[in-house]
Amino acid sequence: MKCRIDNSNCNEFLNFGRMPIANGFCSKKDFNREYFFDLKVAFNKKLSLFQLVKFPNPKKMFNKSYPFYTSSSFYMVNHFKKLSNFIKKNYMNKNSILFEIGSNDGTFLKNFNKKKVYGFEPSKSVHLKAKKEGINSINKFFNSKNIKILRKLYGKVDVIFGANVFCHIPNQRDLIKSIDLMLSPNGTIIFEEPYLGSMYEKTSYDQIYDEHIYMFSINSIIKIYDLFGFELIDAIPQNTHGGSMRYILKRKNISKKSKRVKKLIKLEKIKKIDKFSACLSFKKKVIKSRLNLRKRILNIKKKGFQICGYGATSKSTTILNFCKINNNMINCIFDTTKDKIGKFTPGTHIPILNYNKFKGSHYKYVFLFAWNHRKEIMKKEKARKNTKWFTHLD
């Protein structure tokens, strides 16, 4: 296959099989109408880029019923508050204008002067919530077509930000060219994404699903943005989403690179994150992880215990479908998101129940799908003394 960024060759190396939309939580009447695609991954050696071979049309994923609300996580609310202070201190002044790509329900933008910030959010459900909060939310995809009117209205902006969204955008060329058109000469690009190095280290293959078209590394970001006249000046590791990286870029020859980013580049070279060999090693660990997880669940069931899930996450869709875990193995999944409660997991059709019912349940074994929020959840559930929590990473 050809890379979508520079038309160079990619090497396909791992097939997860038929996969539904990760956030496609459905009702019984929709079981026979579910959309499936072949989830395969490949590596572009030239750009050191990990990417999906095929993916659904973004309109299928980011639709009017998109069920993820950033504000539902106290951890993420706090994270974005700290991040906004970091950006205001280092990259903005009182007159600066900031655009967020994929602004969800406005959780991040609430931390700024609302007259100076704007968000692009294609999913209507979360866009409407942001509007109710007084956020300047634009219900469109961020691309060269949709920014034409905005350029006339707002002119150049000083900061363009995105969190866990740049990897969702298939056409990176159009994305970066659109950013270039909107950004002031000394403007800054700041975005956070799940980090390829963390995924390799944890074998967190559930990071791979329809929305995550790319899994970026520091080297891949450097190589991609170099094609468009930008350079990476800093990279800061984050704990969010099971291991992310914050990337900070400017146009070439404006700012010096930080010592931190230079160290991280060397570390990636040592770990061979920029090489195809790391992909093959990851593949072996993924297959082994699937065998171990199925064995563990079947052993629990043989002992006569029931299993429930905690957190109907988008990541869980990959685990459940790849490992062929259905409602005969996991009774239900408890969740707090109203748009998911009463529905079923994509492809595997495990019922999703209101979290309030979890409090009175007596499940001894709980599959923690929201493992990236383990610390927050364990604090919340400290009263459940005899519960055995487990994940596919254990």
Ligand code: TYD
The other form holds:
Amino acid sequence: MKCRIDNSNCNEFLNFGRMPIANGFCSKKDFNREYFFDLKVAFNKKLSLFQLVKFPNPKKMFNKSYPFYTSSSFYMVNHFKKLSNFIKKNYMNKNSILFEIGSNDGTFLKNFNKKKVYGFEPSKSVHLKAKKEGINSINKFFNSKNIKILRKLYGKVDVIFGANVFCHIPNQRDLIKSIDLMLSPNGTIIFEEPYLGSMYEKTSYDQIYDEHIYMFSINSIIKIYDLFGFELIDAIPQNTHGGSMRYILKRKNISKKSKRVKKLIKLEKIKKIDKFSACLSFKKKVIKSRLNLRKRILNIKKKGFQICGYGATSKSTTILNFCKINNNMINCIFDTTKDKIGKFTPGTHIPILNYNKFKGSHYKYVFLFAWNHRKEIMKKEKARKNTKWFTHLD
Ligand code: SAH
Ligand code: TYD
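Let's see the other form, the form predicted together with this ligand, since the form predicted alone is already up.
Below is the entire complex, every chain and molecule, led by the chain shown above.
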């Protein structure tokens, strides 16, 4: 296959099989009409870029029923509050305008003067929640066509921000060209995305699903943005979503690179994160992880125990479908999200139950699908004794 950014060659190296829409939690009536695609990954040596081979049309994923709400985690609400203070202090003045791509339910933008911030959010479910909070949420995809409605702001926005969304956008050329049009000469691009290095370290292959078209690393970001006249001036590792990276970029030659980013670039080279060989060793670990997980679940079932899941994450769709885990192996998954409760997991049809019912439930073995929120969840569940929590990563 060819890389969508510069048309250079990509090496395909791992196939997860048929996969449904990761956030496509469905009702019984939808069981026969679910959409499936082949989830395969490839690596582009020239840009050091890890990417999906195929993916569904974004409109199939981001629409009126998109069920992921940023505010479903207190930890993330707090993270975005701290991040807004960091941005205000370092990259904005009181007149600055900020744009958020993928502003979801407005959790991040709530922390700013609402007259000075705008969000692009194509999923109506979450857009409406932001609107209720008084956020300037524009119910559209951020792209060169849709930004035309804000033409008077071209070249005037001081910060363009996104979290867990840059990697969702297939056309990176259009994305960066659109940013270039909006951003002031001295403006800053700031985004946080799941980090390839963390995925390799943990073998957290569940980060790979339809929405995550790219899995970025520092080296890949440097190479991509170099094509458009931007340079990476800082990168800050984050522990959110199982290991992320915050990238800070400006137009070339206006700011010095931080010492931290120079160190991180070296570290990536030492760990060979920019090389195809890292993909091959990741592949070996993924296959082993699937075997181990299936063995573990079947052993628990042999002992006569039943298993439930905690957190109907989009990540769980990859684990369940790839490892062929169905509702005979995991009875149900408890979750707090109104839009997911009463529905079933995509492809594997495990029922999603209201989290309120977890407290009185008998389950001794709990698969923590929301492992990235472990700290927050363990604090909440400390009264629950004798529970054996596990994940595919242990
Ligand atoms: N930023 C939030 C939400 C991440 S989920 C957070 O970190 O919690 C990704 C969000 O990006 C979804 O709400 C989705 O609808 C939105 N999105 C996807 N593609 C987009 C695009 N091209 N432009 C703007 N938003 C997009
Ligand atoms: P998350 O891991 O944030 O994202 P993704 O879907 O991208 O993998 O999803 C968290 C899910 O877990 C979400 O459906 C809400 C649920 N959840 C709970 O049920 N209880 C909790 O305490 C937390 C933090 C999340």
